[in-house]
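Okay, so here's just one chain, in structure tokens, the form predicted alone.
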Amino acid sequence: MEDKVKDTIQTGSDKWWKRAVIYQIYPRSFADSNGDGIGDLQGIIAKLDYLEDLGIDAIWLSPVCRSPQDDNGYDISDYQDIDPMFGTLDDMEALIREAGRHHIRIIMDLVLNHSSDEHRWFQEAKKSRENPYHDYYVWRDGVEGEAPNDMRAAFGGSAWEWVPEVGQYYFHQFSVKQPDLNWENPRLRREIYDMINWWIDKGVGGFRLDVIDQIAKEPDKKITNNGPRLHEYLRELSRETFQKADLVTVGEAWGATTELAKLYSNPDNSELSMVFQFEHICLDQIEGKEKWDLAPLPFMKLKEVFARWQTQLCGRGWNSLFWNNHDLPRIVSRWGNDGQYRVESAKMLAILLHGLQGTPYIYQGEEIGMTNVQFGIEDYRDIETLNLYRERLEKGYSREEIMRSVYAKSRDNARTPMQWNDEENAGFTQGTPWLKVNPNYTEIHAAAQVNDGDSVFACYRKLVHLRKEYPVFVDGDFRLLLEDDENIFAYTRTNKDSRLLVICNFYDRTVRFSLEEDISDMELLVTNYRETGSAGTLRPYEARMLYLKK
């Protein structure tokens, strides 16, 4: 692996990451090797031939920690352990070294604004005002029953929460179960800083930073993300950390503008990689209001902030290019269509992906097209899925609207287990699997496609491979193409040796274009039809990709 990544820093744009193709893995959904119904890490051991095959560079694989999973895993524990639902440290340094020797490298997924309630630090820190630890976290006086201020958990109820062994309040914007960490103790982030050294020391690649805008708050005045003192933080976290070797760091950031981004993932290396930012992700919820508040996607508006981000970070910054992760809904059921047209959509919103400038993330079973579920509330598991039906039946809301929503955008959609084959259980698992199955694995999984020269994996593992081969895809400048058409997205992408042109149908319409260029000399790399279409016509979902070498 060396060797490898040796050749890729000297002849890449300047950083490996910037060819590189990421594919995320949400452990516990992956692969089962033992039969408990649970993903672990001997079962992504197994299936890294079949990454290798798609082309990926790294996994970003979702905690694994040791973590009492109130929020899968987003509560850890203990830092330097992993849970035992995932197998043992052993089996984490097995998949380090295994996957090097696939060419591919481990991105650690770390949850630095807040621990879990039964993290040892906490567990001190809630004995007396004095203990040592008790700074670690975020406290306030206060009278039990009168919380310090009015504000509200992102999963529901108060964000505070009283402790009756130290008379005070903590801070926690997420779970009850998951107080947030005091970034202003130094104490606490050389802890933070000597963790992730451990972590580098044993060989990862990287790190993905889990709501790392709000490391910086300020509840007294309301702040939760992009704090005054975030990029000192951030400047402080890189240089004792992640500038030590050579990494690929991205961190969520849901608060990001472009401004922002440039100072996360200034060139100067002195942030972070790249950020997770997510203005095109929110576009299809009324403004102002939550995400179950369902509106229609307004794709001039997601042309919009795509372009926007294209060229304000160029020379600047680095995007992140994503359409589905853990915590959201599979793309395929929410901007393409997951019926007549699945294979058409997927592949023409990958195509339209992957032309950009930046990193693709693949999230697990994007590849096969996977698509939402729809569960009777009883089968869900997401903690966020089940406060959101609670709350909203206790506010009058019909059981009907809310499933709506929750088919819609809940979280479990990007968690059903991985569909590996046709047999029980999707090939995931011998035993009960912790979510259920997605019924659609007797037709959608991925024994069909990997030699299938037609499918969506194949699309998905052209474009893995594009990337790698034609620089333009790192260097080329991007310009918005038919900026006022209402079903087609184009762009071009230029650098001074060659052109890439990239032109999608958004829709399952037949719709007819004109471009002010002559594009017949240009070569063809990718499509999503089978049958050549004719030169000004773009068939339902249809996607072309095409190159000219100057």
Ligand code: TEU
Contents of the next structure:
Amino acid sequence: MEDKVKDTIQTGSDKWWKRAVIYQIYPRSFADSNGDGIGDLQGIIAKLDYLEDLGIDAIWLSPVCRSPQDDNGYDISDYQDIDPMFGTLDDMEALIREAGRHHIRIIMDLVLNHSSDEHRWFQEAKKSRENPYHDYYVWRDGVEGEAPNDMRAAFGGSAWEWVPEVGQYYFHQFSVKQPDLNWENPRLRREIYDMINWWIDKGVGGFRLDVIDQIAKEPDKKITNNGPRLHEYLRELSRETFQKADLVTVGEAWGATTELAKLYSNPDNSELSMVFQFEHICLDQIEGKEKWDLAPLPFMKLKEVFARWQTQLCGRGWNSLFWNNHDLPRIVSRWGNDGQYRVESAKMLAILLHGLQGTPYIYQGEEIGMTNVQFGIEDYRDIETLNLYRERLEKGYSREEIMRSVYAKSRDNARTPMQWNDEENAGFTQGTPWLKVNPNYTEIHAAAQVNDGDSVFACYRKLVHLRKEYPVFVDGDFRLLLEDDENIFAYTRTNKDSRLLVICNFYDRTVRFSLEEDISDMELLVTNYRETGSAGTLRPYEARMLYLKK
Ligand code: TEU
Ligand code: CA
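I would like to compare: after the form predicted alone, may I see the structure of the form predicted in complex with this ligand?
Now the full complex is given, and it begins with the chain already shown.
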């Protein structure tokens, strides 16, 4: 076999999404074209030049389908229509087309674990037990006031809701307006596949699958994620839909281990392209408690988690690389420094992540170093945050204590409008934004960064382009360096003819280091300080990415 062919088979680097960088857009907060205070599809179309300049290959679009917006679109009432708040189906087709002209594919967010309670299926399902749609959802008999068991929903309260018309409870892992779909029903599965194929025919580039590890629930056994039939469903789903086109598919899986991830992202393409798992990003909370129960980041553990995923999945699966999404606080405020070293630490975190194996995701605003916010509780909009606030007050927590958690972890930290310029409302809208703009937009905004070679934006752009230029980003083996160092995250990526070395100071103090290997011949690809540093020390948050052609 020719070497090149063999290489392709081993690394799978024939797959476009292994060389890609994906940009996540949270549509309601990205760009508002008509002044109603809510971002929309035409707003996105107007920003495609900006995204092409950054160099990204695809947009993961958080849900834009018709929805009562109880959970900002993650509660879909019609999978084959666009919510009027975002535009029309024509606008969606225009976005797919225009993005294509900018060499950008559109990845849709598929919410298949649950629908909205306002979906036609659920409206029918709750009419009677005999209704043909009844079994599309998960029902259990019971007596009003005595739920089938004590399972809790992710946004608080019982996971069971009583419906007097049928004298049964339905199961919901998220809000009461997000009834769980019953994947055991083959007719439901068929309807889902038809819907997906309809979107494939419209030219989408792929799908992100919301909480996909929760579809095979078995509430009687209190099983939510990783149910026994999960991978059977995934293989059927993939066979009936995704495998018909050259798509990227990414499965959100909070409960994935490296072993499970190898199933999800099996290189034989029988399930999904890659897994989107959270082990690294859940470390700063008290073990066994909730994300609101804050703990300092165990840095050594972070290194161990990254190293394990890098080595375990190499050649056997594919991972997503991310610090941020619409559910997570802003990384520069979280594990960087959003004060004196905002720019340096934002770049360090970017360099650390973008040298790894996997597909990097940039969440809107991350590329300009946007930060968390601190609003009064009346200015928050997220259902999870508001429910948490109410629940913890009732449990006797103090307001100060609750707000400390909200400031650190609320999903609204990521959802404040994109900061485009220093005009009113950061250039996001001519009207009143649905969620307040972060007041620091006068300093942190895209307009100030796109033409500045030292900006956070310029660093991200550089990293995106490097990944396309050097194959070692895609296929290099990972090795953790300075394993016991309590300040430095360093690693190499090595393939048959080159080596990448990344070394990052994770903290705000100057540190010394000495590497076993001689790096004096290596070329400096990217760093975050203008003045060259000295060989054996790293300044606060200093990061260097070096390259050597063997
Ligand atoms: O998130 C899955 C999920 O488990 C989150 O609710 C998570 O527990 C929480 O955000 C952590 O703070 C997905 C979507 O990304 C999220 O936006 C949706 O709310 C959720 O599914 C329901 O569809
Ligand atoms: Ca709008």
